[in-house]
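Only one chain is included here, represented as structure tokens and corresponding to the form predicted on its own.
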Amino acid sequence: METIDVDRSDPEYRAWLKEAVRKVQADANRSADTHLLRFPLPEAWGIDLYLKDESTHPTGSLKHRLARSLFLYGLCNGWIRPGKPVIEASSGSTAVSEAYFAKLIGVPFIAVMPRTTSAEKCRLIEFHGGQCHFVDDSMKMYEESAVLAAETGGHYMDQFTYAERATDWRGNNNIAESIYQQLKLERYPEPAWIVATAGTGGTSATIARYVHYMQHDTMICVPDPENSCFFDGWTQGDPLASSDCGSRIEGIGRPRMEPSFVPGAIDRMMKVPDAASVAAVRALEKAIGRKAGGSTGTGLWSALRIVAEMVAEGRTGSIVTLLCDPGDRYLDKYYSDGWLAEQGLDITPYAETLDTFLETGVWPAR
């Protein structure tokens, strides 16, 4: 329960609140929509694969949308207050975006994050005026964030609880509505599949709800990396599923079933080896000349698996997945052969699978 230490009717507070909301909404108003990029596939397959490039947001990731929604939600609920810090449990990208919005409205920001978070993300959080508070056990992020909020009188944003409810899933130019608008002139304007990875689960919930609300036939697939419990919780119908360690693919996968992950809204999940995710982002760079983060690779691997199924069955159509953030945040991880060796990850067989498939249209049996 939030401590009430502000008179909500105070004219000075109401003026601050109006100005803070205006600033956050103005950010959305001046930010152009993100691009829908085509991944090159043979024309004869009759399948179009797109990546929604969320790296072009002002803070460089898909989490910019979430952070904006969370700030509006917290402000309009009276939870974010003048001079009091906003605290978030985050593996990186959400914290970067929330630091940006905290600076925009003039409040302090503290990110509670695993010590293994990439150095570039930490630099970006500090660049936007935030502080990094590290924990050794990723399961301790939630508790530590709540403690810091209590000690400072600040607000624990709690993206893992509020992501699915803070975003307007019916439209309002959310990511789902944007995808359908951008596909209007394509040869397959209603995608057969949208592939969205899950960290909080807010994005997959938003897209799936919009699809059902608008009565589209699109199916939703959520790929899950190693060391994440979402796949087991979904397949077994177990809301208490858990994992003993954190995900190596930053931004997605969780050691517990998060409140914002909505299993009933999605149609399919796919477990993706971490080495396959890395192989896929490297294949993406070869295909379109762009580096992306590991979560993009997890989604791309799954999207290409679905393309292979459609080719084998003689079906045509379009598939959309997400380019979640840029690869320059992970040069010391997913683009480092030294890091791969330290982690015991061999991407060679997965890279060969992708090369074979893109050349022949046949997904190799392994």
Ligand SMILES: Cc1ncc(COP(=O)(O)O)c(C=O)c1O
Given for the second form:
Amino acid sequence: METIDVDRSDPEYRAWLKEAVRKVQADANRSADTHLLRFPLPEAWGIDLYLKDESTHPTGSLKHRLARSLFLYGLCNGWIRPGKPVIEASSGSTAVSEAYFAKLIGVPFIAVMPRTTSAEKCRLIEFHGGQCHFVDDSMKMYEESAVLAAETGGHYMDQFTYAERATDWRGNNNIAESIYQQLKLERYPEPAWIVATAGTGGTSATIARYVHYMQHDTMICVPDPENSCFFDGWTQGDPLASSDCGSRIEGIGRPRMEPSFVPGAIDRMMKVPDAASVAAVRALEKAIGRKAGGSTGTGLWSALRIVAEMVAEGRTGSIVTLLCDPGDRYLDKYYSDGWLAEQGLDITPYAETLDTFLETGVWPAR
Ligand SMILES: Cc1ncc(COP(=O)(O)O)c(C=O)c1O
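Mind pulling up the form predicted together with the ligand next to the form predicted on its own we just looked at?
Next comes the full complex, this chain leading.
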């Protein structure tokens, strides 16, 4: 990773570096915190469910935090250099946010993505001045990114390796610290569970590490979509677990155990059918009037299942999950009945399960 083709003490480079770091920090300084929204549940259950709304970042997803951290890490390590491109392997959201930061500091950006990435995300990458480079096999993203970096003299950001270490997990306004701050005046300020899905695994690692470091009793659940190996890798303790096709839930679920996925920090995993993720994200719109991406549905389905367990056991408390990105990026996918039919996904039984549960408090056996 170390590159030596630039004189680190060159005053021109040092001035560029200072200015680039200032611009990235200034973006954070101009930003407000993201909201913690309430998902309405019957008062009598004594359970509060929240969604941390990460769609309100300037680039519309939780990846804005990661992209900022990766740019600061790459700049401070001397890996990102003036005039040289930044290259990233991404299923889209990270690339949208990184294209924004690349433009901010004035370096070119190339996103290496699966061909199935939603058209809207590609449009957003190009809107922020980035270039889209497609691969047919999502397993080839990593290799293709490294090749492009070598050919162009650029820097392969490699979110899947560096997400967990670029983020300051002990605090510094990371997502976990913000959640606990925002819960301070709630009736259950220490959540029983935080539910976070995994793409790189960086968000779940950051939250879990913070919870342990701060000595909270909160448990961490990571729900996993179909076609992802994280669940098998975690349950079987197998770092070499793999799957041979890409995830339909954009942003989450991976074909290999990513270096930033930290299994030991996670208390529980849950396999979530893709049709259940879509049913849940549509239920979210009915409940709070907001559309979100498929990964938000995966998290919400899992959070509601935990709520059901708590209701059944007569336990009270709070649960937090994430609203990862907005639904208008996926109108041609999770909000399209045509796409569902094409994919052979029937959401009806899952939608009925959610309706029954929210009406009666009983999770129907299927
Ligand atoms: C829409 C969306 N949700 C959730 C995640 C998971 O986040 P992480 O990479 O921190 O595991 C991602 C990551 O790409 C994403 O794009």
